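Just the one chain here, the form predicted alone, laid out as C-alpha cells.
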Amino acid sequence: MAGLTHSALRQIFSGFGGVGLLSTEMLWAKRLPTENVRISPYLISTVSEKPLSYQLLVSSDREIVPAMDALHRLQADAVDLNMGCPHWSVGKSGSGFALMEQPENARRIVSQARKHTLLPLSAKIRLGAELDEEALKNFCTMLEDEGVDMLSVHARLKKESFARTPRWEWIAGIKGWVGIPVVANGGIFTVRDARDCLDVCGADGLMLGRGAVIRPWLFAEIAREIYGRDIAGPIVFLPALYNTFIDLINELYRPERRLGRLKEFTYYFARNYQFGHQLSSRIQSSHSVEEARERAAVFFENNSLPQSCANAATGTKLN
C-alpha cells in the first residue's frame, strides 16, 4: 500500500471508526534512524492514529537494533516485519517476500527484533512462491517460535496478481499450525467478502488494503455488521470525503509530496462511480492539487450518484 497508508488516509479511516490497528507505509529499516520525523511523509502522524503499527522492510539482522531504537523514540505501538511484498525493487534488497525465500535470514531478523523490543511484533507473509504446505508450515511455526506475536497472511502466491481469487482456505491451515493470532488479507471489498473470508478460514481478524481505500468506511461496516460493535452506520458523501482528503494532504505534506498521494488515492476512490475512470484520468493528468480539485468538482457535479446508491449488505447510503 505504498503511497496510500499515510497519515491523511489513516485519519479518514479513524474518523469512520471500526479500525483495530493502523499501519504505516513500508519503512526501510536502514533509512529509518536518520529520517526526519517532522518532515518525512512516511513518519508524519497525529494523535488520532492509534494504535499505529510501524511496517519495516528489513534485509539483515544488523539493521534491527538502530531501527528498533528509532521506533521506540517514535513511540510506536507495534512493529510489523514485512515478509510478503513481492515487488522486484523490494526483493532485490533482500526484503519483503525475499525473506520467505531465505528462512534462516528471516529467523535471525525475528530473533534480533524480539530481543530488542517489548512491543507487539507481527509479520506479514504470503503463501509462498508455490503451494508447498510443508515449507509454509515450517516458516510459520519458525516465526512463532522466534517470538512473533501475530501473523498477517495475504492469501496469494508470490506471482499471483490481485485478479486471482485469494486462497483463504490456506489461512485455515495456518490457523491450525500456530497458536498466535492469524489475520487474513486479500480480496476483501465488502461486508459479504469479509464474512465469506471468516467463514472459510476462521481468522482472528481481517487486514484491509485496496478495499478500504475505495471505501474508507468499510472498517466501520465490518465492525458493526460482523463483530457487533456499537458503531453508527456511516453516512457517506463522497465529494466531501474527497475534499477532506485534499485538505489533509495540503495540511500534512510539503507541496512536492501532495499530488502523487492524491493520484494514488483517486485511482481507487474513483471506483465508487460508474464513470470513475473519467475522474481518475482527469486527476492523473493534473499538474497541481488545486487543478485536480477543480477537475474533481466538475466531475462530481456531473456525476451526483455513484454506481451503487445503497450497499445491500449494510444499508449504507452513498450520496
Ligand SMILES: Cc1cc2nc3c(=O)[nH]c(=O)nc-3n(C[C@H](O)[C@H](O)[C@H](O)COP(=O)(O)O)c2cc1C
Given for the second form:
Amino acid sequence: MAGLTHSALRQIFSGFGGVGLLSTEMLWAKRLPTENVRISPYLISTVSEKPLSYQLLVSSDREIVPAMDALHRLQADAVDLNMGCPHWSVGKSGSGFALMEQPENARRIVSQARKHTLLPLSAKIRLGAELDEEALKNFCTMLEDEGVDMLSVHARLKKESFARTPRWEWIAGIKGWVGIPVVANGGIFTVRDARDCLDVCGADGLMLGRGAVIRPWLFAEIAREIYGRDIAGPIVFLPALYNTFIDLINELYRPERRLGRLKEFTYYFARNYQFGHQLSSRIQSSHSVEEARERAAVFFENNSLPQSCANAATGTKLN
Ligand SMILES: Cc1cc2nc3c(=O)[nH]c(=O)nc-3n(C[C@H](O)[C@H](O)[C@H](O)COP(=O)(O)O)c2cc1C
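Provide the structure of the form predicted in complex with the named molecule, given the form predicted alone shown above.
Entire complex below, previous chain first.
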C-alpha cells in the first residue's frame, strides 16, 4: 500500500508473525531500474521481511525487461502486477486499473513478464468498471493463460469507495473460472471478517489492506484462529508499537522521508482509539518526527488501551 507497506511497517508485521507473503508499495516499473536501493524508502528492506513480493505499476511491455532485471538484483521473492489501482494519477499513464480496460495491453505485459522471470508472478485486480461477468471471466482466464500464478482480487468495482461492502461473492465466481490460487481482498478488519469472507468465497488466501495497518497483529490473529498456525496470541501495547514504528523510520529513512510516512501510518493506527481523531490531527500538524513523538506520548498518557487491544493481549510480545 502506497506510503504504508514500506520496510518499517513490514518489519512490524513480521514481528507479530502470521504473514504468508509481504508486499512492497506499488512501484513504477519505469523508475525502478534507476532507484537507489540503499536510500530509496520504496526499496529498502531487511532480511526479516521475507518472503517479499514487489508490486509493479506497468503501462507497457517495454518496461518489463529492465524492471524484472532490477527485481532480480533485489532478490525479490515474487512479482505482482498492479491492475487494480483506479487513481487518476496512475490511470493516466495506462497503469493500474487501466490495464483491465485495455486487456490486450495487459496480455502483452503479462506475457513479457512471464518470459523474463521464473519468480512467482501474480496480478492484483478489481472486479471491473461495472459488473460484467463475461469481461471479468475473460480477463481472469487470459491472465492465467499468459502465466500468472496467483490472482488477488479487491472485490470492488473501479469507482466503488472503500467504505462500500465488498462483493466477496464475486471472488467465488472467479475461483470457479481459474485453476490458480485466488486471494480475497477488501473489507477484512477482524478475524470475524476474515472468516466471513472465506465462508462466502472460499478463497485460497486473504490479503489485508487497511485492517493490517490499523492492527498490524491481525495477520497473527487470523493465522492462529483460522488457519490453526502455532503462533502465540499477540500482546499488543499500542504506545510501544507506535514508538517502534518511529524508531524504525528514523533508522531506515533519510530525515525528509520520515514525517510523511509517520503521518500516513498514524491516520490508520489512530483508529484503535476512541478519540483517535485527536491523535491523528495532532500528528498531521506536527513539524518533526520528534514533535510528533512527544504529542503522541501525551495522547497515550490520557487515553488508555481500547478493549480490542486488551483482548488481544495473550502470548508473544512486540519487541
Ligand atoms: C492508502 C492506500 C494505499 C494503497 N496502495 C495500494 C498499492 O500500492 N497497491 C495496491 O495494490 N493496492 C493499494 N491499495 C488498495 C489496497 O491494497 C486494498 O486493495 C484496498 O484498501 C481494499 O482492501 P482493505 O479493505 O483491506 O483496505 C491502497 C489502499 C490505500 C487505502
